[in-house]
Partner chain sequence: MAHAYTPGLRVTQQATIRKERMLPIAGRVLVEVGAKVQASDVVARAELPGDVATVNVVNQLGIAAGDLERFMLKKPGDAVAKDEVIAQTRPMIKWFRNVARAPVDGSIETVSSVTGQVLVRTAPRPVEVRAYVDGVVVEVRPGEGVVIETTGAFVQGILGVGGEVAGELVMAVDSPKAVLTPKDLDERFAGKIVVAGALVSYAVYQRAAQVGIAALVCGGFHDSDLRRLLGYDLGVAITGHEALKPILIMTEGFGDIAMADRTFSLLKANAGRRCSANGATQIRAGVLRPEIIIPAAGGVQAARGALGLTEGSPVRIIRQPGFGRLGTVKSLPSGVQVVESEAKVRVIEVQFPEGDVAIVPRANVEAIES
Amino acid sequence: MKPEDLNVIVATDCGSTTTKAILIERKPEGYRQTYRGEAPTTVEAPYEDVTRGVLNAMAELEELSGRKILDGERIITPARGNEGVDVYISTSSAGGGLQMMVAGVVQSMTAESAERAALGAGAIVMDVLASNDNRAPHEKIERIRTLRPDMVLLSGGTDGGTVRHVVEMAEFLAAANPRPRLGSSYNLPVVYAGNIDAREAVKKSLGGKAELHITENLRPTLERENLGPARDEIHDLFLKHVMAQAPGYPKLMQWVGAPIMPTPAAVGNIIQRIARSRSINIVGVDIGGATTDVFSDYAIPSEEAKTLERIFNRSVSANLGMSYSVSNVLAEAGLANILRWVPFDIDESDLRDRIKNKMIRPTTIPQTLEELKIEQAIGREALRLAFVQHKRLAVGLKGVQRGRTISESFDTSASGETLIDMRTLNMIVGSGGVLSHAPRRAQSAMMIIDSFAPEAITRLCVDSIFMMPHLGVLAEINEQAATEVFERDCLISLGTCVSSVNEVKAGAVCFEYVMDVAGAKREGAVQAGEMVLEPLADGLTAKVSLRPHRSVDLGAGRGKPVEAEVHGGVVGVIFDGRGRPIVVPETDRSKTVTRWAQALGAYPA
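Single chain coordinates (the form predicted on its own):
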């Protein structure tokens, strides 16, 4: 069907535990998300058929909307009156999603580019192999055999360069002779995206041991990345092999009107489209029970510095989550870092026990206000650590961005500069249970600010009911519908955060502000170490004039005034005088954190 003929759309996201279905309808004002249903995912025993969960979620949609969608186990298409839908689309991360290994010659160059390509395609990267990763050949072979990925991305070498090292990596793969995680009747798919001169040698090494797919080199020169062809090939193989082997997916693939997308790839797709349609820099995060995904889309100067080039990155923190991985957050962040965000006095052993109880019973939700505060403290550290990992991955090309020599490019200790510049970040979008389902939106705003520490002027938003995956796959067939639903029903504006970009000594005035809302002016001062909230309703904008202390930088330089437009939201405009990095004092810790939260109305007084 033509995009303009799509009036009624059903989209599902088949998650690891829950299948979520939404109904999107064209109204006089445009496309709107009208109803939502969900049901347990049925990819495991005793059902072992993902379509059962899809049908159950759609049955709930039928009950809520009054629209007849199903005729037995058949989706009625096209829509006529109050019956049927025009198209059905879906995303999936059921059965563990897409799990990959990537391999390259130099860890900090082609292996890093391969990791970015796989992550951008929606994969969980299980391991990164490289010729210079200090592992012995037998260790690499054993690692490949043990992990049993869904597919492998092999890269290495610039076009016309040496072929020895990339062929060596192919020989390791052949020696390991790995079997795919799902299905035993076919060879493991391997995508080769390396030096074109090594293609024949790689074919010879992997012949009969793997199903080899050759695409364009993802690092044709030191100065350029070409990730698109490898990402497209990974996505095609995901549909043909991984999805085809999962229980019930062959049937599901016959139902959909567009290719099924991995859930993270769909989220990344809508983030990219919004960033580029608005010409803004965005960071998005999806925090789940087992993993946390971070996405960024940034405009940076091109090599000639005459135009801006947009760069998209995604990272997966596979050990940071709010239920199954909650103990990993404790281990990686440390008890002290979690404790600093708890706004009441608690014994360290008590806090540790509560976190371990969450690990034992991962599907429980907080029953008391104290439990909620502890969970949100853990959420801050999970988000902070995931963002730190993302910034390490979202870097410029080695040996290029900073004018290094080629020898420096091979130095694994020399990391490229991160592309994430908090001063130029325009918007942060949060998603996932701890953010989307917080009882008060001010709590979501506090978690985002405390974990991401935005600088200068940054808009804060959350996904209302986690529908970004549905909209990411919808954007492939009707970008207008996806954009309209994203704007009207998905994105909830929390407001704008205005904060200094440097450390500030406590006690003095950090900055003064004048806020002009349709001619009505409000004035105030923000003390160093404090937060101030000015209400500004969603849909409204205001002009702010900021006069910082001579040592305070609000984005234009120390002591320089700033004038800007800020967006309102369900929380408002937040003036943050705590400086960067945010330091929680050890003395009166609980009182200080409580004072900050109450300044925004996050918790009851």
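Think of the rigid core as the biggest set of C-alphas that the two forms share within 1.5 Å after superposition. All of these numbers come straight from a predicted model, not from anything done at the bench. Positions refer to the first chain, counted from 1. What changes on going to the form predicted in complex with its partner chain:
- Two rigid parts of the chain turn against one another between the two forms, and the hinge residue out of 508, 360, 63, 464 is 464.
- 11 degrees is the angle through which the smaller rigid part turns against the larger between the two forms, based on C-alpha superpositions.
Pass me the form predicted in complex with its partner chain as well; I've looked at the form predicted on its own already.
All you get below is the one chain by itself.
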């Protein structure tokens, strides 16, 4: 069926916890997302068949929409009247997603590029090995042996550069003889994307011990990164090997009308499309049950070409999430960091038990308001930690983005700079259960602001019902449908956050504002340490004039006034006078956090 003939589309995302199905239908005004169903994912025992969860989610979709989609365990195609669908597509991160180990020669160069290639392909990177990672050879071999990745990406050396170190890594790999995570009936796939001169020696070293796939060097020269071919190879192998081994996936692969994409690759796809079509700097986050992915797409000035170059980055925090990994958020953030966002007193031992109970029964949802507040406090910390990790990964690539010379490439102080400049960030898009399904959108806005701490003027959006993965894969077969649904049904504008970059003394006026909405003016002042909400409906824009305290920076420098256009949303325009970093006072914690929440109407009174 041609893409333009698709009238009814069903898409699923098989997450680690839940399988989400959405129905997309062509209406007179264009493609719309109409219904949504979900069911627990069934990759694991006792079911061990992903299609069970898919069928359950579709059954719920049938029940809600009244459309008959299934004939027993068969998806009815094509659509006729109120029966069947024209195509079924899916993404997947179930069963732990795609788990990879990457290796390069220099940790901050080829190994870092290899890590970016694997992450961009939607993988969870279990470890990054490099010749100079300060581990002794036997430690590297032991590490490779104990990890059971789905795939290994081996890189290293620019073309014509070192052969010895690359081959050394291949020899370690051969000595460790790692086994794939799923099944023992096949050899571990290894993608080699390093120095072309080392190909034969690598082939010889790994002969018979791994299924070697050779692709273009991902770092052919110091100044150029070429991640595309390695990413494509990883995608192909993901489908051929990893998916084919996962429970029920061979059947699922026969049902779909387009290749199954790893969920993060699909979300990354849609985030890049938004950033590039609107020419904005964007940070996206997808917080799941097991992992949290952060994506960024920034226009970075290139000194040499005097132009802007777009750089996309994805990071994955493999053990930060809201169900399976919720306890790890506690372990990494510490109890005090979670407690600071909880607006009531709670016994620490009780909180620990509640968090662990969520981990062991990951599909439960908060029924009481108190439980919701605890869950959202944990969500803030998971998001904050994931963003810290992203900023560490999204650093300038030596020699490329900034047109540095090679000698500058070795300057470690210059290479550690993150590309994420909070002042030039235009939009944050949140996705994933805790953000998409917050009962009030103001709660999502609060969580995004508290965890990402946007500076100056930043637009906030959420994925309405968590459908970015579905649209990411849909864009591959029908871009028009993906774009239309994205604009109409997926992206919900929460509003705009206007934040002071630094703090002033408590009680002082942080900044004053005048908001001009189609000629009607609203004025106000934001006290230091406080938040103010000005409603501005979705679809509307307003001109704001900001007059900061002489020591307050709103993006233009200390004390400098700012004029800007801001977008409305379901929450409105949020003026944040808390400074950066956001500090929750220990003594008045409950009262302060409650006051902030009340300013935005985040919870019922």
